[in-house]
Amino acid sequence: MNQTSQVVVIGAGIVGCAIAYELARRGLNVRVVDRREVGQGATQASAGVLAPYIEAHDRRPLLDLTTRSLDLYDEFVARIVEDSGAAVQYVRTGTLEVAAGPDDMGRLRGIHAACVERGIAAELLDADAVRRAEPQLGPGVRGGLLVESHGFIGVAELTAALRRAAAAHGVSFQTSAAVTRVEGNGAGIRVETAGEAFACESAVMAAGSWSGHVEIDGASPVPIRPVRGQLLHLGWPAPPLRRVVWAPDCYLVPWTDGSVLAGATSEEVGFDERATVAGVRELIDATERVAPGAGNASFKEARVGLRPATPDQLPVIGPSAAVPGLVYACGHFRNGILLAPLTAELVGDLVIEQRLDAALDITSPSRFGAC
């Protein structure tokens, strides 16, 4: 059975939902198709940290993208909350990146210099000052860097609100439907699943780690591989952490309910989505080294996601060279939450206005051949 939409978005993670919402609020008829329920891939295993000067301080193209996207976040969240009527936990109290050795402090000085160069408020802290900023830090911490503009967002709440906001603008969601093939059909695009097909003017490939497994007529598969990330949800003992703490081997994200997300492993294990004893042990040990009081935390759950990574650690955003009307928006690795607002804006401008933003020179799929 053929069904018709102006745009089919392949993938219902945070990136796919953000794109669907953006396109629909700008007037298009949009359908989202995914093999899973909304937000149940890598998105559900994200801690929601918004910290470009931690994630990308030494990778200038990615830093430019992530800082630009962070600048969009206030308006992005406000609009989604208004359109959905749902609350979203969104906190910009900064991040505290800590050093456990002399080499770490040297790296933090470099990040601090990058912040100063860009006019970003940041403060280097010595051992005494870092403990005043966060009293729960362990004795191995020698200093830190406080970046005030950083923060975090409740990913599950954001995804649910995006779905509601998108639906309010007419987006339909079809889950349990794995897309197997995309092909041009002259007048538009045909998107196929095992049981049905969708005709559309444009399609957006936002299927995360599975993006390279969809057959694209006449195109090479986009080189995206899964990297497993395990994340712990802990019931934190009092007193609570004051802000996001980022250490060499883990990060800790404190929630208003008193719990903490501790992450994350980075494992090259293919499409294996199991939580493992080794992964959980690694995170528990790393968390206790940073904050010894974590030993008294309760264990709520372990979450697992497959993060979509590319060979050059940059996302793939832009038009297909092989199928007119197909747009890629995948390969965001650990930055899908942070880059969602910018990705949605770039794709919206491309699909609706045929405008190629300069950022697409960096993220174009053509860098990997005839994708």
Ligand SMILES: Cc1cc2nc3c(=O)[nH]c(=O)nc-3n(C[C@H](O)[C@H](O)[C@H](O)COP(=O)(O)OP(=O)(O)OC[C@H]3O[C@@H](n4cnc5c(N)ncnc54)[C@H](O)[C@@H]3O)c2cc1C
Contents of the next structure:
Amino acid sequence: MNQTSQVVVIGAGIVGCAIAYELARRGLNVRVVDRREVGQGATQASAGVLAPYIEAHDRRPLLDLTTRSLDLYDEFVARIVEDSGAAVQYVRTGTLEVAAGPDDMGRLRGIHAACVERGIAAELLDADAVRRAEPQLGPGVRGGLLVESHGFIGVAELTAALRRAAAAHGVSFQTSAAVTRVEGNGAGIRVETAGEAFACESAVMAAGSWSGHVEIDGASPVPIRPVRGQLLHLGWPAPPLRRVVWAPDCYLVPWTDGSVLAGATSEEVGFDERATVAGVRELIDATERVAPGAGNASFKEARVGLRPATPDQLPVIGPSAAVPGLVYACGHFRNGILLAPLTAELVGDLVIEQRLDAALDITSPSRFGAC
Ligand SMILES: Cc1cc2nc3c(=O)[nH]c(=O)nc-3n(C[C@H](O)[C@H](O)[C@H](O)COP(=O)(O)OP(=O)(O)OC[C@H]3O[C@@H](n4cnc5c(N)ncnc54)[C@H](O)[C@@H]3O)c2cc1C
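Provide the structure of the form predicted together with the named molecule, given the form predicted on its own shown above.
Below is the whole assembly, all chains and molecules, this chain first.
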């Protein structure tokens, strides 16, 4: 045993970084261990869209989690910017979800009604109003729904700022170190890599799609599977988009530098992290269907990430049923960026105050057995 800290966080994606920062700013001594560099899992591929009423409007438990996390976002970003001294692109442009046919329009009316019921500012637009709002959208668009409170964040900047803010509160980051085993010994926890072992009071499993791969003594693996997502970064031809556009087959995120992220595929291909010709073609075709001028965009890059999915599509956040002191924070699937502030708060309350927030009733690892 050659290293000790109060908490070891396994995984330096957005979830692990947000948790490490939260625990350290609340006074704990924290170490983060990652088998790659910081933010190189699903996090680096993410579009950073913050849109509960698109992702979860018909899924009540997830809607409650995502709206609660969105409410924390302004303060979360302001604190990180202050503690890191770094700039983070964060804009609440609103989203324009567009309909390509009559069925889509009926669906948008349903979401609009749900927003109105919850007091969320939302507006239904007809085809002409959509094109006045976003002149780049093509004739296939029949109408749209504007949700003002949605937005997006520059994920690479956020992760870098979180790392700096965490380091300013004393967090140490150990990269190129894969955790192989976690063991509880009554007095605490032992976290092993190939070359080292760390003793700690608590450990947090935040290894995204790989969370079920670490051997945990006495526990069954958490059932998380990877869902590949490919995403394009494009130099967008004028005029610029004003807000996030969400179409049936793709979404477009307008960065303040005029470029656009076009996402995303959803593929059950195991741990294959390659960008493929078929994936890039699918995204280009979908983008041109909604915005015909996109054929003139320049190609900057294709990104790929593995979204950590659970059988019920809810995250796994809460104490291990098998190993005292081990906490799970994984399985955030399509919404890990959006859910980062809430996840960090829930884990902070649990580790520091032993407080079990009511939200943990639906995210508890025990719903999958002795994890
Ligand atoms: C194309 C795409 C677009 C997306 N768009 C959005 C979006 O718009 N909005 C949104 O909210 N979410 C979005 N997501 C989802 C979001 O990116 C994920 O939910 C989030 O990044 C998960 O973060 P994480 O920290 O749990 O996992 P990861 O970012 O995957 O981090 C896990 C970390 O654990 C490390 N690790 C793995 N095994 C070990 C080990 N044995 N030892 C040590 N370290 C280990 C990995 O190296 C990695 O750094 C998108 C995802 C994709 C792929």
